[in-house]
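What follows is one chain in structure tokens, specifically the form predicted on its own.
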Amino acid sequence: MTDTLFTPIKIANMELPNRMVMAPMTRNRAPEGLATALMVEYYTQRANVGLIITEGAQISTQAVGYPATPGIYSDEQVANWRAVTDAIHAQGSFVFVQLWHCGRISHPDFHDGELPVAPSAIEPAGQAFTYEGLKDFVTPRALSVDEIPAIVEQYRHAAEQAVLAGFDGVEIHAANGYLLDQFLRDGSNHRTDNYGGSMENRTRLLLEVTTAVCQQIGAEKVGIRLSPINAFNDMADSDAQALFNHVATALAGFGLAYLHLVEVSMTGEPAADINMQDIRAHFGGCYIANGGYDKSRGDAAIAAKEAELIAYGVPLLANPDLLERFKQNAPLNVPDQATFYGGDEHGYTDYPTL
């Protein structure tokens, strides 16, 4: 029998009911970085795919990069997050939270004025989502190899709370040119000393990471989320194919619970032609994939047994059945834009049912 997405499987420790996962998306709707009742329903409406990635938590202070975003590093948010798990998993689904550093993605006012870090002192092109509107990005802070360490710990930290605040793992955010991304990338790591220069050297800290967070609460509960055509947030690398699959590679002997790719670029425009099964093939573990899937795409991606998992964003946001809007083929709720980042219930809780 050929499976499909709603054919149960066991990842890690977990058994799925279903191979359909939340894609952790920003709603930008906690106020003082804490979950609120409203997040612990609008999570609660769509705990019927099988695992939920929550929306990126930072892990410190200095990670904060845009308004009213979740944090997991301290006592009120672990306590305020339990709510959310405690519900989740009330509806018989599983839950990793997102943990993120967002690095040069970010502005000083989010930091009483001190510059935001990066690996290198390189301006990203756009603007800054701050409380005050849309800022140009600044030139962040290049980090010197003595904090590194502290960055480390940060995850490690994030990690050890996110267990206490009931979550089933975590997914390392190496993705959308956020901190650990522009490490990975040579458009933004211009480094000439351990963190830089060859993919080995830029492979290092995500390696760091890695190994903290799994030895703090084991591999079997932590992904890792990459983007490797995305250039999202000015990024760009001079040979992604082969730096991503370094990247599986050193990833493939950890024993992961998963890798998750993004497998598009953010910006519309068109993407490098990249391979995300070689990448996945050097990794060799479970592979959620994400980026425009529909139903018939998903079966067929789970079929022909390239992809374990199949995340789905937009379609999920607009719809908290899709599980079951696609068991029926029935049609799909329009998702709502101008709702997607801040506000209340409007655009988050309120998108109708069957």
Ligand code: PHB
Second form
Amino acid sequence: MTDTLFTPIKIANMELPNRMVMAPMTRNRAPEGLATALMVEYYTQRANVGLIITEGAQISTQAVGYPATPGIYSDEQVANWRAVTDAIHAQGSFVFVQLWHCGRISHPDFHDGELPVAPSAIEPAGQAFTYEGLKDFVTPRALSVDEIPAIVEQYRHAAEQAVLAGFDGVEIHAANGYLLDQFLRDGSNHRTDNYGGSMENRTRLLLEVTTAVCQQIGAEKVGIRLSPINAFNDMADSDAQALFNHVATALAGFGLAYLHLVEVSMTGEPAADINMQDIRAHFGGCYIANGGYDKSRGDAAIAAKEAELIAYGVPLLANPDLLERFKQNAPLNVPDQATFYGGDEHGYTDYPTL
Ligand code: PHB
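Given the form predicted on its own above, produce the structure of the same protein in the form predicted in complex with ligand PHB.
Now the complete complex, all chains and molecules, led by this one.
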């Protein structure tokens, strides 16, 4: 029989009830960096998909880049996340937390006036969302080589905290123009030390982070997200296919839970011509595809074995019962962009079910 989105699958140690994944989405409803009861409700409503990947959670104070995003480093943050993970597990779903360091996609307002950090002192085009509204990005401070071990340690510690919070694993966010992606791509990494220049050097920090996190919690609890063609956050690379094939090859030996690719560019500009299946083949393990999938494309990708899992973002944001709607071929709610970031239950937990 042909597999569909509704076919169960075993990934790492998880018996997922279906092939649908909730893609990580920043929602800016965690004041003081703490998960709230409203967040518990939001995730519980969507805990019918097999695996939830939470919104990005900063791994340290230095990692912050947006208002009201949750953290996953302090014991208080762990205690609040525990209510989320317990509620998701009670519905029979699994949950990974996304480990996030924004790097240069931040603002001094979040750092007591200090500069955000990045591989190189290159100002991204665009503006930061601060508590006082949009402000131009600033030129970040290039991390010294001596500071890198402390960044790796922040990821390791966050992974340790994530397991204490009840998460089934962590997703290392190396996509969408944040710190690890800033190191990977040569538009944002002009370093001349062991962390810049060659593809091997630009991949070094990601591999050090992956090694530390896998040693801490076990590779089967670790997934990685990359966005090979995403120009969002002013990202560019001179040879993305070669770079991400290289990254996928380097990740292949860890025994990770999955590789998760954002297959589209979020800027609306025509995306570079990159072969995602080629990157996937270099990795060789479980593949989560994300970006622009509806039911028929998702089913087709699963049936053709082009992906093990399909991650849905905005459609699941607007349809907590997306799985049931797909089963019934029912119409979908229309997402309200105005309530994506910040605010209260409106556009968050009040989307109607069938
Ligand atoms: C966003 O806030 O728009 C955002 C955050 C994290 C991402 C992508 C987009 O990875």
